[in-house]
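We begin with a single chain expressed as structure tokens, specifically the form predicted alone.
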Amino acid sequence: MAVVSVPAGMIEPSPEQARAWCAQLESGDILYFPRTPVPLPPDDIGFLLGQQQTDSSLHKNIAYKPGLDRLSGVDTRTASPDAVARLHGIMRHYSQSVVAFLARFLSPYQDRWQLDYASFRPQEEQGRDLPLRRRNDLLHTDAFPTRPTHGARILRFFSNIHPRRSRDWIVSDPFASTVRQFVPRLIAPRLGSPFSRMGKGAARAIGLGSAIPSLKRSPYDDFMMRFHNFLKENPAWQAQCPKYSFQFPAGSSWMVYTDTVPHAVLAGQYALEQTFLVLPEAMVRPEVSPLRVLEEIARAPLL
């Protein structure tokens, strides 16, 4: 994996060169954009500096979801209902105005994602108290416990907006090479087991013991979240393993598969984010993706 920098002059790429993005970002790779190519006028990001949540326990970040329009995890007790209302409509703006460079940059992408959330963290990410499946600051997967992807891949757009300090992250070396250190015989399916109905004996085919997948939620979806909370309660791995340190200075973006790169932020503030979950279809590269590596160390479908 790499950290590629995307010059100026390349942010309306060519068909070609948009399709060279995408598989560089499911190969496990970062884009890197030392200007934002979403810039936010310079009001909306001196009114997002001076919001703090006072408890930082109450939520992790801020959240605005596009499919309903509604801003969500905002600490009322000291934020007033104008300050809402602004909040949402920079929110809103910012959601819209990543999607319309996307919808350029990764053209092949384009109306084949979901558009998940966008956030606002407005905390200092240094020597934050949360609980340990919620740190930030421990190399994980990406997997959500209530929005199973389904096979779709999770990209994140990420914006430092702090005026002067770099967010720091590490990470590790991709999905492929990091899940095949631990699971190739747990989720090898025991002879005969019945994949096509995806019951009990698919769950426990990949590992997850009598947990039985929910309505909602694969043989896929389970093992990811699974995946995810053992890669941050694994000290051994979090010392041992890989790792790689970026900085991202004040005032860039940058956008990553976080399905894919383990990583964990270790310091910064003020940063906003968009979500988009990349339809299985839709890929450039899909030998790569996670949901086919694990189906081929499985030699099974896990949907």
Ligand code: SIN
Contents of the next structure:
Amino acid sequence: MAVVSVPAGMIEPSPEQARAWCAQLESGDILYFPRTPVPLPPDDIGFLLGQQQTDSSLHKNIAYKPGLDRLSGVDTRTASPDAVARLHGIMRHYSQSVVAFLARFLSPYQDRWQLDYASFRPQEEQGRDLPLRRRNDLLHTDAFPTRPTHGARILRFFSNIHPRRSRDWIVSDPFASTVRQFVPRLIAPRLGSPFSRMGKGAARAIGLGSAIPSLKRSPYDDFMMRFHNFLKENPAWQAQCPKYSFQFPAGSSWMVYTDTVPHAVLAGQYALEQTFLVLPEAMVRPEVSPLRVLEEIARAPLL
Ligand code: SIN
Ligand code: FE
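What I would like now is the form predicted in complex with succinic acid, since the data block earlier showed the form predicted alone; can you produce it?
Every component of the complex follows; first up is the chain already shown.
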């Protein structure tokens, strides 16, 4: 795994180069832009740096949902309606700028992703007091409790908008090598659990309600969620696994498949991020995707 620095001004790579970037991302590399290709107006950055959330435990981040054009997680006790509206506009613009940039930069994925949430992360990450499974200073691969991906890959684009400080990450070896240390001895895919293919309606019909998220998960999503928890709850692995640290400087951006690369943020404040769920058929190197790796281990389809 490596951090691959993208030359400045590289906006529209050739199709071959774009495929090469996709292949590197899929294999677990981080693509790093020393100067962000999606700069924000200085006024907007100044505004974001002035935002202080008081109820950080309630909402981990401020989220923007591009499909609905909705902002959530804002502490309305400290933010005026004008401030909320401005924040909304800035997030909408950031989201659109990242999408426009990646549509050209990662052209093999264009139209083959589902646009997920964007987030604004105004909290200091060092020493954040969160419940264990929500901590981001423990190495983990990403999975969303309420949003199963059904095999789509979680690609995240980050921007460190702090005026001076770096955002400090550690990462470990990609999914394929990390997961093989543990399966099937300590954790294994659960094949076709009785409810995994059951739709909401069927679940309700037998009185299970629709409130149980795991009912909507495929065996793949079930494993990815359990693996996220398993890694965070494994102090021996956290202590002993190979670790590579990176400090992403003020004003930089980077992107990474966070379902593939175990990652943790140790320090830093003020980041923006946009998530993409890239469809399995868009993969340039499907053989290294967590889905394929797991299906090979399980010798069964997991979707
Ligand atoms: C995470 O995805 O675990 C957090 C990364 C960050 O906020 O820098
Ligand atoms: Fe994460």
